[in-house]
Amino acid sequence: MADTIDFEKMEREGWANPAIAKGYADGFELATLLVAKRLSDAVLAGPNSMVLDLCTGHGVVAAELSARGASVTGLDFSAAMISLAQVTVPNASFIQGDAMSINFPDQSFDAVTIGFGVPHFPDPERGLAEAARVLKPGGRIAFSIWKGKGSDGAFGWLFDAVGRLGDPSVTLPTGPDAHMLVDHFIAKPMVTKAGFVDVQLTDVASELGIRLPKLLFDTFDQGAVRAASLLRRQPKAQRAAIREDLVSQVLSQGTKDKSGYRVPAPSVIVSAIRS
């Protein structure tokens, strides 16, 4: 496996940033909420299951979980997030911890949620066993995945933007692909391997909701970690015309409402059954 002590210095500094954590709470809600709704439903939360959610940032799927009656643990690395989280989620409990080495025993819980954290692991299969071994047999898990490179909505403008505009030298640290496991052919045999089964993977339609074309090159630059390492390194003349190209996609493919602008940002749920 390649070394990804860099990839990791950069996501827990990147998430320790308070600026970022609202950033990224304030920037991605309305797409985080829709996804909260599904993960929940795909766990069957409800008042008799105690579940943990990895990677629960500002708590917007531990809120979902919680009013559909679980008993809800998130965790996270950034102590900037669970103080967004604690206030999001009075009654729910919240720990600081690494998804990598979870600190709780086995056969913990019913259900593990993990809203967007997936691609933040330095090592995927690790997390997702990890995730399995707190997991009661016939536990669920579910998981969201955003569509990156290639896909039409805001994280494909985005990668394809940089790709054309940007400055080639500007390049992230070795980590695992963000967005590989909206792939049922890579999703599949990875998350069979941690000690499930029942794989399925869903598309969701989730938008980003912002106010002003201009606003999606900040939504990335001021609130995900592995966007604004690539785009606040640019020069100047760069950044300039990575904004304009993602105000051009707004124009032409984002829906004008009464607050604003929806975007597409298409996501993928991966669930699955504790062997």
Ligand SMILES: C[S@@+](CC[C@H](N)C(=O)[O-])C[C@H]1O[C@@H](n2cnc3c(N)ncnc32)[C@H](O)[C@@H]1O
Contents of the next structure:
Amino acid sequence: MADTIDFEKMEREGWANPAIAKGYADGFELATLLVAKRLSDAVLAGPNSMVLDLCTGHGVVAAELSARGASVTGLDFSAAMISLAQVTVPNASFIQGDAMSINFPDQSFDAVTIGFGVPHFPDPERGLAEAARVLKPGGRIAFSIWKGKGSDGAFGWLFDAVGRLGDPSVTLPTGPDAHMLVDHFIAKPMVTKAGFVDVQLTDVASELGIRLPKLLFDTFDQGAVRAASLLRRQPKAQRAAIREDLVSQVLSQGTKDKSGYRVPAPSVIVSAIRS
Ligand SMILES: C[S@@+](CC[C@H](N)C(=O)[O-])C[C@H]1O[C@@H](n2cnc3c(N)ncnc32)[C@H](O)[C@@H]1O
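Given the form predicted on its own above, what does the protein look like in the form predicted in complex with the ligand?
And the full complex, kicking off with our chain again.
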């Protein structure tokens, strides 16, 4: 496997930044709220379930699980994110930890949710195997992934614009493809190998809400880690060109509403049962 030390450093340092944590919570609010509901449906969250929400972030999935009566533990390696989550969901418990090495005994939980966390794992197979380990047999997992390059939506537009207009010398540390698990042929064998059966992939028509077209660029630049690293290191002219390109996408493909624009940010939910 490729050396992912620099990738892990980028992820840890990025999410530890309180401004990025808040930028993500605000910028991705609309999409993550919808997906949190779908993740909670997929694991059948209810009053009798003990759920571990990995990569809990600002607590959007934990809040939905908790609203359904589940006992929720949220885990994240970012103290900045955990501080936000504790305010959002005071009745859940949150711990700082690494999803690659979960500090709970085997078979501790009825369900595991991971809202947009797997794309940040340096080793997704290991993260999924850890989730399987802490689940009881028959327990459920559900995780979400944004559709990326080539998809018709915010992430697809971003990577297309960076590819066409960006400085090709700006590269990222080597890490797993952030969007690969939207592909059934990749997700199914990987999730099965981690210890699950009945692997299902479901498309979700999630959308981002932005006030002004020029702010789609800022959503990525100020509320993400991998995408932000690609944008921040672009020279000024390239940043401006990418911003303008995203503005034209929002104007041609976004939907105007009373608070600004809604733009597609399609995602996929992968769900499965612990064997
Ligand atoms: C994109 S945010 C997702 C937040 C939230 N779950 C949601 O659905 O919007 C990713 C979160 O995963 C956390 N994270 C990334 N890699 C992690 C790891 N190896 N262990 C624990 N947390 C991790 C980050 O700190 C961040 O809070």
